[in-house]
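The chain below stands alone and is given as structure tokens, in the form predicted alone.
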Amino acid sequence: MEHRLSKQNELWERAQQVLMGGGQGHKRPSAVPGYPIFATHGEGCRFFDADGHAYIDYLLAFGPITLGHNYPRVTEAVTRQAQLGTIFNIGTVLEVELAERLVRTIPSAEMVTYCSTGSEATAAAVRIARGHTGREKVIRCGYHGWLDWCRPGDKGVPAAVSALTLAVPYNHLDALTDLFKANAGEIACVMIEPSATEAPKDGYLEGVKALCEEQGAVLIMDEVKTGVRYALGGAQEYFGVTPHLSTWSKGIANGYHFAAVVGVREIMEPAADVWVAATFHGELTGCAAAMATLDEMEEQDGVRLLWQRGQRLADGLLRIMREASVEATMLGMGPMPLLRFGEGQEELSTRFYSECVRRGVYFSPGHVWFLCLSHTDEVIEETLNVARDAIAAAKA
């Protein structure tokens, strides 16, 4: 295994000299043996290490790609729009247009802001319904970003700060309930990742919605993995429930740095006056790499074949599971699954995503996956070829 990476180890020596913890905290070398630590390209559906070994990627940069790496469509656009020029000191066409498609696309954006990642939009989110509400409490449900706001108890997290920011745990509305009583009329918003690695119960997000209104508190539903995945309007038009605000990134723009608050026109248009405003909010590569991706999964039904697929990789892998007597459970849902081993099979669990990275299938052991439009029924069946042969490997 290490000579298999022997470049990329090299690599790593050198990384630790000059970035800070030697890279991200979530892109440092895996715990399971085997997993690459340096890309050099992309392709598809497929990656490529610094050793030149081919991967199919089900973690996607963490879920921007949509389409697949190098997407045509989505490079042409770009490509056309950098030569155009990428920012301006005033609005552009662009920007609007784009906006005027969001509004028709997503049924809580009767308004838009841009801003440039999904942290940014989820803390431009909170401040919004901090100026319409005049309250400074934020309920958080799932994971929102790296910034101050949702981040509390973290290391350089002021206390202060980390007040202000009470957690609920996803599906337990007696819990939320709780928390609205423990801090009546001081609660600006819940920030809620509408499904992760569980489908919501039959009422709970109509019941999340209807605690907030009853409270005075906005609704904010965070679509930056679920949007353009679920149904082109998210997850918030897949279950038929519409939140006061509702923040976008990663999959909206297959890979390129784009991001948006949208919401309700009676909250989103009295905050012109909250300064939600940088260099880069709107920058025009990314408003066209969006525009690309609408366009190209509203042309090949893109939700509909995400949902087929990842429905059928994981039918796949908890067959390949089942055959080979491995406890084993599917977390998530369609376009974004998770394979969870039984309790007690660390080990198995841990041989087994060694074994398929070695044979070139890349799976994150504890992350929710993603698929794209590139990973198509040819490359499933390959995965779960794979599959088949790594739990026989790990087994033995």
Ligand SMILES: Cc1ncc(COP(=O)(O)O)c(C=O)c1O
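Because the structure is predicted, anything quoted here is derived from the model rather than measured. Rigid core (definition): largest C-alpha set, two forms, superposition within 1.5 Å. Positions refer to the first chain, counted from 1. What changes on going to the form predicted in complex with this ligand:
When the rigid core is held fixed, the Cα atom of His41 travels less than 2 angstroms between the two forms.
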The other form holds:
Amino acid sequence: MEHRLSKQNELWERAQQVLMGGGQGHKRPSAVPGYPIFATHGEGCRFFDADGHAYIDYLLAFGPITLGHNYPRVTEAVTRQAQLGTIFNIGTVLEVELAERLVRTIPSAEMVTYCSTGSEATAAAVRIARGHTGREKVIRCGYHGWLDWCRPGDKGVPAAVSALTLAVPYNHLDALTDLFKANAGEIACVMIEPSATEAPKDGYLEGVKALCEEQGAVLIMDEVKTGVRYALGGAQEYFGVTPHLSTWSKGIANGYHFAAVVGVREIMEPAADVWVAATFHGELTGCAAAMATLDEMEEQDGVRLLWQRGQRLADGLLRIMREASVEATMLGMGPMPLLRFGEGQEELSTRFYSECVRRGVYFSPGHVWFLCLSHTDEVIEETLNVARDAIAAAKA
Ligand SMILES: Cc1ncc(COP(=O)(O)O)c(C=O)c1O
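Form predicted alone done; form predicted in complex with this ligand now:
In what comes next, the whole complex appears, and the chain from above leads the way.
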């Protein structure tokens, strides 16, 4: 790492001595020069690195921050709850009230079970679907976490488990049809990210649902990223296609531990004897954070603002690239955009992101970015000004 990040160089040396791999993912030095890897704190749409630089944050921890870092309403709700107690492992009023609210908010939700993380929620949904159908194979489409069932072939994942998980590419209904044919009567569920870097083609999500119902499989929408951002009721509300089950985490609690599986009564009620229980399920600071986040999003008309500002960022970046004669497109949708440079422009792309981060804008290269309510119109303008300078410097 460069001199600008000298304290982080030292921290990285220490981290490698005591943390497995020094850390995972973005906690390791990036292939793109200039990226910080140690944060000290965050405020609104910015975070600060261990060398004291501030960044406009479009990583947002890969999505959990919907409102902003240390967002007063959430911080107050969590502090209040911490003073009342965080965990009892008998039921609480808040867990019931939040489940009632999720049922009101999410189109396909009639019942809820709590988890702690997105990976747990997706694993729980798969177990519920297997229990419901008596089948074992799973078709996945997207990223669904780190647990064995969705990482077939990874180091440390048993071959017997890997053999039960099949994968299809997004937006290819034919591939899904073929996989169902080749595994007739064996598929318990299809788990799909309803929209990650692409919008669904016309009729795609409807087609996936129809195939699942025809084949007796459970459709699970993984709303871990899209939930609350696309609409308060997730991508299922936005696209008007309801799954049988869906998984929620990340953005719903603005950075606190919270996750849930929600679904139709017909599947969830008989699943009462499926073991989905852990000490921290329904932990109360997470529930309080979720309530406060939903309150704020509702009162601020947050979904509309996220779409509007995401679009403003996307349009602005496209204009800047056009003016700089750089071939680029925007992928992703509204609150989760992503810039893609044209073929053969990998070096320019690396230089662009590097110049942005050195100027205080943290875009995650190659992964969708996330908008939060604290990205005001002024912040988007500031971002675009940085991007204009960054592409000029990258070309020079
Ligand atoms: C769509 C989706 N599902 C599941 C997960 C797993 O969530 P977690 O990292 O909280 O376990 C992620 C995480 O990135 C995700 O993006």
